[in-house]
Amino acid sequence: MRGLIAKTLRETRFTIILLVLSLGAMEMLLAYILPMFIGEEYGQWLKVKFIRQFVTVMLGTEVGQSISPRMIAAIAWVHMMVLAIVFSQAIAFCTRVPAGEVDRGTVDCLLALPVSRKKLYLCESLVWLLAGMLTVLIGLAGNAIGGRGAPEEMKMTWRQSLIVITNLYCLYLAVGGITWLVSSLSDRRGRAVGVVLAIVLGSFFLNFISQFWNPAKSLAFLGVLNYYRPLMILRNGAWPVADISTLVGVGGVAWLFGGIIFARRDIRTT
């Protein structure tokens, strides 16, 4: 096992570096640039319908008009580009093993060695799970040090700041059980990452709609965005225990019948 986690970490190690850091610099340069934006007068801004409505969007909850300097902090958790960093840190790495290695044909090769499947398996998930743990923890640090310069009201405790980690780490494993379970059913990449962008961009459209549409906030629930609310963590500063297992619920499941469709499959390269 000490092996294939070494080969997996070889064969990953270039898109995880390049993800890891491309996260930590977006996350400092927003913590950089959010309080240029927030003066005496953000107060006023936020009666602007359009500015409310963009800022409504962006933070996944209604913000009222009633929000403090901080709440503007949780936009650097909650940017388009740095879900889309986490999210393909995930899609990149689930989709390696088996739709990748069956893809360019050398799964034969793989389940060549002398380890089961479930081995095989949970060996790829552990270095999965180390990823993104570095991937956000990176992401923690680009945050405090580009914020370093802002305004007192504006920083997020290390309490609230380890709570909005944690649960954009299981966002990141609910959308990585995701994946694993369609890479295990697929036999091409690229049709499994196609399928996991769809329901990732599902859920983005979800999000977005039902701030706008009622009928859609009844649907709410369906997408995985409506379990990572980083405003409503700086606003009561609460553990979101719901939201939590929630996405470690279905990441796991997920991962689980992955697994499991992957270890009893009959795999086939012609």
Second form
Amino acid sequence: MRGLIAKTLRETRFTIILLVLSLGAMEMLLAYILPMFIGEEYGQWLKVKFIRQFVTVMLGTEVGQSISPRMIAAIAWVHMMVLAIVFSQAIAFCTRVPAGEVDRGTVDCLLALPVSRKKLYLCESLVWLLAGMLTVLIGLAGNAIGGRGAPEEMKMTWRQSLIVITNLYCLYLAVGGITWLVSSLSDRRGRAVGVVLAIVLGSFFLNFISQFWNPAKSLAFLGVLNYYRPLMILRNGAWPVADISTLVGVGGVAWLFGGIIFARRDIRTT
Amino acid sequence: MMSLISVDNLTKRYGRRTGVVGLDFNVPAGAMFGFLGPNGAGKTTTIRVLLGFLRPTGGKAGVFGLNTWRDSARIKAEVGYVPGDLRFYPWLTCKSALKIFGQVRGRDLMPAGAELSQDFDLDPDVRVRSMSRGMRQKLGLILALVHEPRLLVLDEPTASLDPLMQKKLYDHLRSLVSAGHTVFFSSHTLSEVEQLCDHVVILREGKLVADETLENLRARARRDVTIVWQDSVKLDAVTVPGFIDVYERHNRQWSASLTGSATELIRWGAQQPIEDLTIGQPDLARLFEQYYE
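Alright, leaving the form predicted alone aside, put up the form predicted in complex with the partner chain.
Now the full complex is given, and it begins with the chain already shown.
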């Protein structure tokens, strides 16, 4: 187990660190800049229906017609770049095995070792879980550092922070779990990345059009972004148990099926 | 002798395409076993089944008496494998590979690895991304040999090695076999199998066409015979005996295949006005060609 984890870390450390630092820096920047947007003059933008709908999609809940400090604070956790970094971490990591290994032909070298595929999958998954944890924690640290000078009403309590990053981590688990499943079904990493990106973008698109188009509202529950709502957390301070359970459930089931498929499938490199 | 590998009516299909059909063979412990066939014959498919990469569609395959699909991890603890299309992680060096492989195998592979890398003349600190194909092949061989496996599975291992390294590899393989280890050597090159192996299985289009000892094959292979007649002989009047098959007549020199025994030929030759008679080695190449065609 130690050797496999060492190999995985050796292979992924640069990408993990790069994305972790990117999220930390992004959060720091957002937490520093966003307080500047509190004020009536910026609130006018929300009177434009399209912009209000767009912000609603991003925040995952109705925003009303004025900008509140909480809303601004929540944007730091739903910004496109933040989500892109978190999704990249999950997708880049989880498409490596087996799709990436089969694609580049190194799977023969890996599977020639006396380890079962289940053990290999578990070792890889362990590093994936830790990488995600590190990512959201560094994101939180960046947010705390960047937001030191923010007004008091914008600052999140530790409890709120914990709930928000837990929700974000669960989103990472859901996207990662789906990625494991797709990766297990594929022999080409590029194809696996493409499929997962299509799923993630589809989820965003579904969320987006459900704001304008009623028939799409009934399908909005299918998108993973529907279960990530930091503004709700900042407003009511409660644990979004249903959202978290759904994300963990989706991620867990997809991960489990990914593991079963990987353990049972043929491995061919030619 | 106990079978180290047993393949029983093994079939592997990839959708509509067939990999191998109804293979049956056994590899005894301590053998240098040749696995021959042209490209696409099913050699790599069979090896991938033996290592648990592929699940058989039908039949059974076992190594050390264990099921290759169910007990793959246990089997691989005592197997060294060099794939035909060898690829490594670009960041890997021989040293880091020995460390990681040692951790996975639960033993210190560094001392034996250092010895082997010296033997194969491979710098242990060069990264795979800077290695030539031949160097990568050496790394593959070192990693397959370093834990002194009970069974060594080699899928066309000499393709990128220079003759000197090929010889070193052959020496290693011979010493492994003499120490009681088993080598399963897949190749499409007859000459190396002929040099090394004592038993061969030949595949063609996914089917087994021969499973014999080299000795038996040699006995069955025809020998080339060259006859040079004396100037006085009227060649039109010579009666060709049934135990030779003349395939070329060039002036007074005939080239033929010996279909009967050498004794018959010598006895007949002694009574003929022959200037010279040469009997060559058994021509295995021609025999293999017949299998391949």
